[in-house]
Amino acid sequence: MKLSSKNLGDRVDTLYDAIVVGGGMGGLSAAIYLARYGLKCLIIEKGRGRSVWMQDLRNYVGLDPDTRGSAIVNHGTKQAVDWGADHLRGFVEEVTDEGDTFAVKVKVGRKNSTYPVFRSKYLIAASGVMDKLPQLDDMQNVYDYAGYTLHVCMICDGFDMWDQKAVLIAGTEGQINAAFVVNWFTPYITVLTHGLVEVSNEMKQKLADHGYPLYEQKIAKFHGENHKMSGVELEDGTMIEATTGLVNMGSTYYNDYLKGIEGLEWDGENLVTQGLAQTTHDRIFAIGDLKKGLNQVSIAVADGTMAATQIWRNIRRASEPRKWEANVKQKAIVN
């Protein structure tokens, strides 16, 4: 069922088998499997996630290369709800471990917000990350190209940069090192720091040895049309020809709601998981970009399948088996 501020009362007293925090592709995969296992599941999705502004998904088996992330999310949400999952648009503010259950506090609505608390036996953290983009006065100019020809994932989109003139936009000196991986796809790389990095002489020499120009001025504007880049203009008026680019400025992790939970092992901002996407807390699972590992849609979808299946196994093993009661009674009579 689709939940909103108007019908929350129908579900506030429900004890869910699992709450999925995040309705991207990994979270939806988990919810679809949970629902088809006959378990009570609630998806809580804040909206405008990484999947939604993915303009095309070029490397997922069975989908056309120009399939939009938003189309997959919309379709997956409908699937999950049709099979029995609940779905709520809201922001998870806090999760409290109550022993056998989790209390999940949610902010619903930007104005006149309400803060319902839902409870579940298990929690699946699928809230993901958001890539940091260069901040310009006109951010719409960035959004016109981000996700189209200005990429954030080399593994996803390196092929689409093949032998093109590319810019690498880095937020730290360490992130400049991505240039020496991007060069598998194209050697025509110009490094931009957007005025954020004091580049060492050692790094400058390394870039020069590879023939990669370095510009440390701020970016003023991206040029092009119909979402296709043609170049980058810097604040001093310098124009850099580029038909593609990679933003490597790090990510914002949506994981604060887990920071108060004891028993979780972290590697930086990533949760450490064991088999089947289970964290070091036996009732919390982490999937997709929140867990340590490879950030790919295909991985997140598989993680969701594994997490949901392990939760089902745990619940099934702790439950009484279902019997064909009529036959059992008939046998007792005959005996």
Ligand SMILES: Cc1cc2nc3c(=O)[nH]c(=O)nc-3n(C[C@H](O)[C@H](O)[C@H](O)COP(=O)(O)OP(=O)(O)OC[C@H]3O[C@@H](n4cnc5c(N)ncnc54)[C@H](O)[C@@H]3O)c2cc1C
Second form
Amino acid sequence: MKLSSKNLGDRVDTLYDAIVVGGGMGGLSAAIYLARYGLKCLIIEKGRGRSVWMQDLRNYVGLDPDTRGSAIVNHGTKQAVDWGADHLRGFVEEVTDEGDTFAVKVKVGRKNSTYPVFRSKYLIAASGVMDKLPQLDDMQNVYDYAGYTLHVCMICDGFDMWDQKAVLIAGTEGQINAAFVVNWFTPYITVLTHGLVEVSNEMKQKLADHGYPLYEQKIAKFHGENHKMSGVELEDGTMIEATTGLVNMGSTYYNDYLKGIEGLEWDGENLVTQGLAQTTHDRIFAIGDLKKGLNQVSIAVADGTMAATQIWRNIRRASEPRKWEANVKQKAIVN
Ligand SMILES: Cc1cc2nc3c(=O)[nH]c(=O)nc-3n(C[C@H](O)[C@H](O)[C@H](O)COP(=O)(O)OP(=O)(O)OC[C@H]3O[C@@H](n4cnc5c(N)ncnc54)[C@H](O)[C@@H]3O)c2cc1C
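Please move on to the form predicted together with the named molecule, as the form predicted on its own is already shown.
Expanding to the full complex; the earlier chain stays at the top.
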């Protein structure tokens, strides 16, 4: 059922088998499996996630490469709800481990917000990450290209940069190293640091040895038309010709609601998992971009399948087997 501020009251006393934080690629996959295992689950999705920003899904088996992330999310949400999952538009602010259950506090509504608390036996953290972008006065100018011809994921879109003039935008010296990987796809790389990095002489030399120009000035503006980049203008007026680019400035992790929970092992901001997407807390699963591993739709979807299946196994194994009572004979048959 689709939940909203109007019908929340119907569910606040429900003990869900699992609450899924994040209704993107991984969370929806988990919810579809949970619902089809006959488990009660609630997906909580804040909106405007990374998958909705994905303008096209290039590398998913069987899907048209122009498939938009938003189409998958819309259809996947309907699928999950049709199979019996609950779905709520809201922001998970806090999760408290109560021993056998989790209390999940959600902010619902931007204005006149309410803060219902839902309870579940298991939690699936599917809240993902968001890529950092260079900050310009006119952010719309960045959004016009980011996710289109100015990419944020090399694995996803390196192929689409093949042999084009490209900028690599990095926010730390370590992030500049992506130049030496992007060069698999194109050698025509110009590195921009947007005034954020003190580049060492060693790195300058390495870039020079590869023939990659480095500009340390701030970016003033991206040029182009219809989301197709043609170049980048720097604050000192320098114009750099580029029809594509990669932003490699790190990510914001949507994991604040997990920070108070004991027993979770982190690798930086990523959760460490083992087996079927299980974290080091036996009732919390972490899937997709939030967990340590590859940030890809195929991985998030598979993680969702694994987490839901392990939760089903745990609940099934702890339950009484269903018997065909009419056929169960008296104990006396077996002597
Ligand atoms: C521009 C772009 C292009 C891409 N292209 C490709 C591609 O071609 N192929 C590919 O495999 N991958 C691609 N990716 C990567 C892909 O989008 C991610 O790997 C994938 O979406 C990860 O799935 P996820 O479920 O972990 O996270 P997401 O799909 O990001 O879902 C997480 C959800 O959690 C929600 N959320 C976060 N915090 C909270 C909270 N506190 N409460 C409630 N909800 C919350 C977010 O709104 C979000 O919808 C691309 C990404 C971008 C940005």
